[in-house]
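Just the one chain here, the form predicted alone, laid out as structure tokens.
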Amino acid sequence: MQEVTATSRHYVDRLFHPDPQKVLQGVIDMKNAVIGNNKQKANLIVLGAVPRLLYLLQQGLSSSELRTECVVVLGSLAMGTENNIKSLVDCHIIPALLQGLVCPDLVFIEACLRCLRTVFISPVTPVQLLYTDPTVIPHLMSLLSRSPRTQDYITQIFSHCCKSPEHQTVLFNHGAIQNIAPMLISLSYKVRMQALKCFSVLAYENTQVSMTLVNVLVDGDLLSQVFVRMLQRNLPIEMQLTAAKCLTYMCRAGAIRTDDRCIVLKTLPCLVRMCSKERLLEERVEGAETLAYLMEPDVELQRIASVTDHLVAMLADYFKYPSSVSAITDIKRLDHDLKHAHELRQAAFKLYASLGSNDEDIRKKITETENMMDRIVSGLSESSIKVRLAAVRCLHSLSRSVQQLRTSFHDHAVWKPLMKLLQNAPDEVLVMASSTLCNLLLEFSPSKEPILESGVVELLCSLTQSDSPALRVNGIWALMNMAFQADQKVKGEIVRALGTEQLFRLLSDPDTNVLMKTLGLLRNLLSTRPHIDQIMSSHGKQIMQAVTLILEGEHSIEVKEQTLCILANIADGNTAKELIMTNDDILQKIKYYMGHSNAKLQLAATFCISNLIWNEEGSCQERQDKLRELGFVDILHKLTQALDPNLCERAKTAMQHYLA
């Protein structure tokens, strides 16, 4: 160690020599000493070589050759470990190199860009450092045309430093598209490839960029045609995959239609090819994830993909890694497979989720693939959070099928691992898992009973108190499904566990989805007369108060319709209906909505009155007289002439009750 440090010290000392020629030779010797030697690099950094190299680099008296050699050494030091990069960034290497780009010497500029590229592609470098000085991006754009090297390095820097919509906008506004597009037909493969990567990063989930790309011409051809040519099978896989990504992102951003030939006949088949056994594991992961993203919102693409090259069966191979290796020579391969095994499983689950999100036949095909349900179940308890999330996404997609809920979900007791997953998962997993649980709690699902017995109510009630609107929605949605046609015991348990205070807090939730599902829960709780009467006898006052507030508030038609349906259910109770009959304010509101311009609201309000005048037991005469006094009969008479057939029919039925 002493010896190494002594020689390293010697290299650093030579940087301080008064003779510039000796300094230059010292830098060249240092360059040769550090190539491929991480230990030497670390020693030189510890001994303070970096500040001295940066000083020489920025010193006006240094020769062009010396400054270039200093940058080359710094680039070599950056090629070492992440700690090296941290040290270089801490010494402010980035502003120094960016400053160097204003020099007219092209060789020096290229050296600075190469070093900047190496520093910026490291995950430990804060990308924001590229955007601190607003003059940097336009200057880099102006350097693009200087040489193939400047094109290669600058596009790499852009690709690695474009991490947010704000970054995309900065690059877009400074002419990234016009400046980079001509590079797609460069003679250099490297340059073409980096330009392509840059476009894939710029277009991702960005409508503005994608809509602009669609109209760009390169040498007389539309950019999308240039990308399609890059999908040809004889081109390197990296190019095919990246071009497919560009077309995928443009399609998802709405710039290319999903039924466009370049998507259906070129991009989709190319991505399916990437999933085959012949491809490297990394390529299969990227291919599957991009394909999943491409067809996620489009059922037609899902159908086409499901019958292309036996894709559903091909994906089953993603679960067969690491392969069983007998020969000791394959240890490297085993290590590689192990590293990528969870990425493969994650990608397969994502693609299955996307494939099965709409079509019943595809879902059936997936669940019938060898050991598929077992694989999903074991995926739910994997150590990798990404695999767990992808597995639960896949399960959620399949749980939209009535048939699957009744068969494979029941046979594999999927609810058990799902409940376990809900115990202490991060929010994104919780959202997916609770969405799936909502489907498992539908009344035709055989899993509903065992889930109820497992004490799920408390868990769901705690979700309704989450800060995340998506979790609140799912918690209340699951309770709503649970309360549908449930017996009094289950309903009582829900009301007890949720507590009236929380129920009414949810009824004033700022999120409309939460409000709608809470109203749905209330409507399901207030069904069948004994249940209606029992709940209204204990919580009637608060429920009527909440209903009044919603009908008076600024809410959507859907919210008000659901609220009037709750009133109609209350009006159907034996004793509960008195809470409406003795509340003149509510009666006036019902009257107002019977005369509303929206037929849905008129119909729901008419339901309330129809239930109030229903003549089943003796006390209806009194109610009918009061409602006649308040003018309801005249309104009903008018509604029998309504244009909406349902409304007209409901009004006629109500009139018949009156006359009965």
The other form holds:
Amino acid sequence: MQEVTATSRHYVDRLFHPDPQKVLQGVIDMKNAVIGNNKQKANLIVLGAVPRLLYLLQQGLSSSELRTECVVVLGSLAMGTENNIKSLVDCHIIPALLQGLVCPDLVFIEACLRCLRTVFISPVTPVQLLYTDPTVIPHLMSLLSRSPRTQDYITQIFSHCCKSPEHQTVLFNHGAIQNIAPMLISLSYKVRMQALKCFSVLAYENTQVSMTLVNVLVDGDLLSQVFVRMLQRNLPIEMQLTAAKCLTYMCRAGAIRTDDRCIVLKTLPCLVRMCSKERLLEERVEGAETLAYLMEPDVELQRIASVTDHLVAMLADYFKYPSSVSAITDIKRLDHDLKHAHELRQAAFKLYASLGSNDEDIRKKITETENMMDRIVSGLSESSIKVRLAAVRCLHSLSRSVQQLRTSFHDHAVWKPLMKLLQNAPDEVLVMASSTLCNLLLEFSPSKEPILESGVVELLCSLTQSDSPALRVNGIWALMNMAFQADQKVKGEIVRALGTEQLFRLLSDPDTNVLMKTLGLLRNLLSTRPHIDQIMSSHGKQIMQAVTLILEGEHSIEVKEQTLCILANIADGNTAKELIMTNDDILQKIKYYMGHSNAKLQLAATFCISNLIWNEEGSCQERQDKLRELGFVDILHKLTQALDPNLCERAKTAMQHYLA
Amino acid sequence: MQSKGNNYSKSDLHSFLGNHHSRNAVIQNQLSQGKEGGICCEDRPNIYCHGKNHKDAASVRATHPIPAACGIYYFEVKIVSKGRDGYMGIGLSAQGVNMNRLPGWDKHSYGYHGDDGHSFCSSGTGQPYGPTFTTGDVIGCCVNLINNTCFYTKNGISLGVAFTDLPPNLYPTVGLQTPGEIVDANFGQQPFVFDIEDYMSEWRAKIHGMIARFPIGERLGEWQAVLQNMVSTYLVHHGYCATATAFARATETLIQEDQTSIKNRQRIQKLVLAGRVGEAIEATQQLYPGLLEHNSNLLFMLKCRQFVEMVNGTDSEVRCFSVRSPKSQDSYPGSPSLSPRHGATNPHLHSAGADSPTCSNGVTPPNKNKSHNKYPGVSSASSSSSSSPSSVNYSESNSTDSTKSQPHSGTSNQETRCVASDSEMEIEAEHYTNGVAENSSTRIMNGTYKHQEILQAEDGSLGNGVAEDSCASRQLCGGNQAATERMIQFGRELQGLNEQLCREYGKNATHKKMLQDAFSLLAYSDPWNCPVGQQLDPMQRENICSALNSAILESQNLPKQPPLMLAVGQATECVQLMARVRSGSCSFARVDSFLH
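Same protein, different form: I have the form predicted alone, so give me the form predicted in complex with its partner chain.
All chains and molecules follow, beginning with the one already shown.
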């Protein structure tokens, strides 16, 4: 060790020799010494070779040969461990190298770019460093035409440093597309491939880029045609996969129609092939994820994919890693399998979720795949958060099927792991899980009972207090589903657990969805007469207040309609009726809505009045008189002439009760 | 529009479908009749059905089975109408399978049915396979003969493997059952909906990769030596003396033949290629006494060529009369040296296999190419068909076809060269002749050169003659009266030689034809633009040149064919053998795609 350090020291010392020729020889010897020798690299860094090399590099007096050799050594050092990269970045190698790009010497520029490439593709390098100096990107663009090497390195740098929409925009604004497009037909495979990768990064979830790409011509061909040619089966898998990604992103951005031949007959089949057993595990993961993304919004693509090359069955294989064979035969293989097992599973779940998001037949096909439900159930409790999330997404997609809710979901007691998952999970998992729970709490779902017994109410109530609107919606939505046709005990529990205060806070929620579902919950709570009377007797005052507030507020037709429906329900109660009858303000509002221009609101308000004048034993006479006094009869008369048949019918029924 | 009931004519059925199409095979095929009822056809290439229940089912199938050697086979069926219930089956069946049933129900029968989307693998019960199909859908069926599997496509989308372990010799089959079902089959007459080319390109790449990555393991060093030897012997064979020496020095290998011998051969070859056949004969007789005397066929061929070159005005016997000696015919456009062109040649080598897929014309059974195959005599060589390798050089140039396609004939002659020389040599080995040489060479035998001197002195002049004066108008024997007289005299001698050979060995049709063709040149005012003018093309010298070269090598107990060519021939033969044993991959393992 001592000895090694001594020789390393010697290399560094030679960099300080007064004779430039000796220094050059020293750098060249250093270059030969560090190649492939990580220990030597570390030593030299510790001994301070980097600042000296950077000094020599930036020194105006250095010969261009010396400067090039310095960059080559730095590049070699960067090829070592991540720690090496960190040290280099800490020594401000990036600005020094970027500065070097201004030099006219092509060999030197290529060396700088090669070194920059190595530094930037490392995950430890902050990508922002590329964007700090605004002159860098335009200069890199101008260097693209210098040689195939500069093209290769610069596109690699772009691909790795484009991590956000802002980066995409910067590169786009500096003409990345026009500059890189011609490289797609370069003679060098490397250059073609890097250009393609660059486009896949630029187009990802970027409408502006995608829309531009679709109109670009390369040597007379549309870019999409160039990409399609790159999907050819005899080309390297990497190229097929990346080209498919480009087309997928362009399609998702709306630049290519989902029924375009290049998507249906080329991109989709290519991605399905990427999922096949013959492909490498990494390729299968990428293929499945890209395919899931491609067809997510389009049921027709989902249908096509579901019959392509037995995709649904093919995906079942993703769960067989590490395989039993690999464990016995080959420790290296086992390691490899283990590393990718999570990725494979989550990718498969994602793809299943996408496949089954709309079509009932596909969902059936998925649940009938070998051990599928068991796999989802165990996926829900896996250690990897990615797998849990994907599994719950898959479950959510399948839970849209009434048939599956009634059968496989119940048979496999999926609610158990789902409930467990809801206990403490990050928000994104919670959103999916609670959304799935909403479906499981639908009244026809056999899982509803056991879930209720597991004490889900508290959990859902706590969700309604979340900062995330999506979670609040799901929480209240689930409660709403739960309250539908529920017995008194459940309703009481919901009201108790939620608390009126929280209920009214939700009624003033800025999110309309939350408000709608809360009103829905109220409506479900206020059904069947005894329930109405009981709840109104305890919370009548607050509910009436809230209703008044909403009817007076600036809300959508749907919200107002829902609110009027609540009033109608209240009017259906025995004792609860009085809360309306004694509230002239509310009665005036009902009157107003009966004369509203929107038929839906008219209908809901008429419903309410109709309930109030309903002729049953007791005090209906008194109410009828009061309503007549307030002029409701005249309005009802008018409404019997209404154009809307429902409204007309409803008004006539109400009038009949008067006559009785 | 459709004929009713059972009365349909068989000939109609045969007329309605076109060719099997696959990339490598174009074989006539049609769907043939099923049973007496049910199926009939219209003017359109449709199949129409009248049946009611499963007893009314009937299938039609192609007239020819799928050839194994095509590698990948594909056809598509468009559902014109699903009829009453759409009970349609598309698939494959072996010969002798009951045609009154839908494909898939019986043994050696495979089908994909439209009503339920199930696949039927020789069984009455189907397996869930793909979607159902109905009016307007296009169903494709692809048989992969490399791994013996089959997959279907629907509207251009692959549905995945349906059957594995398929037996050979299956026929494309379509079965219908209920009234009004109409389908339309496409064997490649129209473009396919599914991109079958892309699928085939994948398999081609796969098989090429398999060959390119064939593991050689421990024998890496051995291979190196073998390869070096191949290159070296190839260079030596063709007389690239300096290159061979440099190569031997660089790779530290030995050259079997000594330098002088190589140079001599090179010298003789150059003479032949320059059209100076007389000098070549002379040099051969000097350097390799007895060679031509023992090889009267070769000598005759050389003499015939010499005559042609006299007409051309290039042979030294007539050139000496001419003031402006070099002739335009000397020039070899492009490369003046004898460089074999593998890329172009090998497709022809391939085509020798009768069941090889590219086989566009009958050509020759492959075993005739074998280098060890000894022909009993001259007769066999001449009796074989005109395109047979053993019928050698001039047959090619005589055919009027080849004159029409000049660029091709040049290369095909090159290609037959190495093969052709075999049989000739074999033939000669059994026959004995003498006296021939003296007879014809008396005039030429005036030289007193020493071998080395010939080489040095004339190399330069050979080179000079080539490029010069290539657009000068061409005249018989260079337009010189004396030369023409000499040529006519030479012609008489040649005629005499032929008669003498006939007396000794009996009639020889090849010789006769050769002679006739050569003499025919004189019948035209412009021999270069006449039906037999092809002979004057300098390219025609290559065959005789290589025949002579091989004969010399053999007389020195050296291989008459370089091992490299032997290996190429062997590989080609191997691929043909694969075709014969029905290995589908052979169609994607072409030798020529590995020769650049």
